[in-house]
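Below, in structure tokens: the form predicted on its own, a single chain.
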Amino acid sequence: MYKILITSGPTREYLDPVRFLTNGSSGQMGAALAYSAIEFGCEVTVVTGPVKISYPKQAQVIKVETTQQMLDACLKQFPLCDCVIGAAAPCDYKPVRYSSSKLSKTGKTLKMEFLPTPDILASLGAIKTPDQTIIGFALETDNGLAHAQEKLRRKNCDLICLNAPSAINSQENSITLISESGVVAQLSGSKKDLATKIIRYALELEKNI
């Protein structure tokens, strides 16, 4: 059976017990992949940042919080799967240091570090064998084809789904799916429509259907 990872929703940095660094991500696209997945009779393992969707009954579903969590949950399931999807919108950065105890409001202005959080999928396709495909997601507000070109270069990936801010927390999203040669499409529609042509896409790479 074709085994296939998805990454899904946001991941949280604390700041302090109380406080942390996050962002928009619902995880529909991410829910919309796993039972589109289960449809073609894949095997499907979900590593989720906290979300308020349900996941497939059938999947096997991995909660994280922080961004380097949901990098040890995928290099320990990765070598077990054909296909990486990254769909999750992992924290960027993180705070340089955590503070233990709450950080009490004082009226004066708060700086603070932050420093880079690991790069999950650059991270999986490092250790990529020539059987497994990766499909990443790229979110960009300017330059987004290149932006997206460059990623999927940087990071190993077979296609890159770039898509733009209006997707989060949105029934419905427009794609355009890049592989190394250039544009592959430009889809639109529900995310459970396109998280079906993205899974035929992946299969198809795999000559799985």
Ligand code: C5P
Given for the second form:
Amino acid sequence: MYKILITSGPTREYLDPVRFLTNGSSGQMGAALAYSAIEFGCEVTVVTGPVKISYPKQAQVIKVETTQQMLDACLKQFPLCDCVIGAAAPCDYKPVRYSSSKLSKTGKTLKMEFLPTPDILASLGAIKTPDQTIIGFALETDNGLAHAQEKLRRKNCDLICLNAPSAINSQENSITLISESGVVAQLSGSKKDLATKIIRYALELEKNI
Ligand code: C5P
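I have the form predicted on its own already, so could you send the form predicted in complex with cytidine-5'-monophosphate?
Whole complex next, starting from this chain.
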């Protein structure tokens, strides 16, 4: 059975026990991909940050909070899978210092330093075998095509789904599918319709359809 790993939702990076950095990712695209992959008869594992959305009951769902936890879970699951689709929006930075007690209000400017978090898809791209497929997303405001192709190469992806900020928290989306050789397709519609088309591309890449 074709096994797909999907990363979904945001991650959190804690400043103190009650405050964290995050973003507005809802997990809708990840969930739509998981439902479509199940409909195609795939075995699905979702590694998800904190979201309200529910995933298919047939999927194995691994809940994480931080980018490092998402990476650790993916490093365990990826060798067991044929394909990974990176639909998550992991935090790119975390505070250099975590305060184990709640930071108190001083009324003064608060300066904080941040460290980059690991890139999950790039880490999986580095250990990918020739039989495995990696599909990433790129949300860009300018020079989308060039940036998406740079990400495709740097993260060793087979396909990148280029979309715009309007994708966040929306049920609809427009995607440009990009491979090493350029634009493969222009897709728009509900995230569910797009998910079906993306899974179809993943299966075609593996000649499983
Ligand atoms: O944030 P960026 O535009 O680089 O995201 C592009 C792709 O990389 C997305 O598929 C996203 O899920 C993935 N990504 C990741 N780990 C990160 C940041 C992004 O896997 N730390």
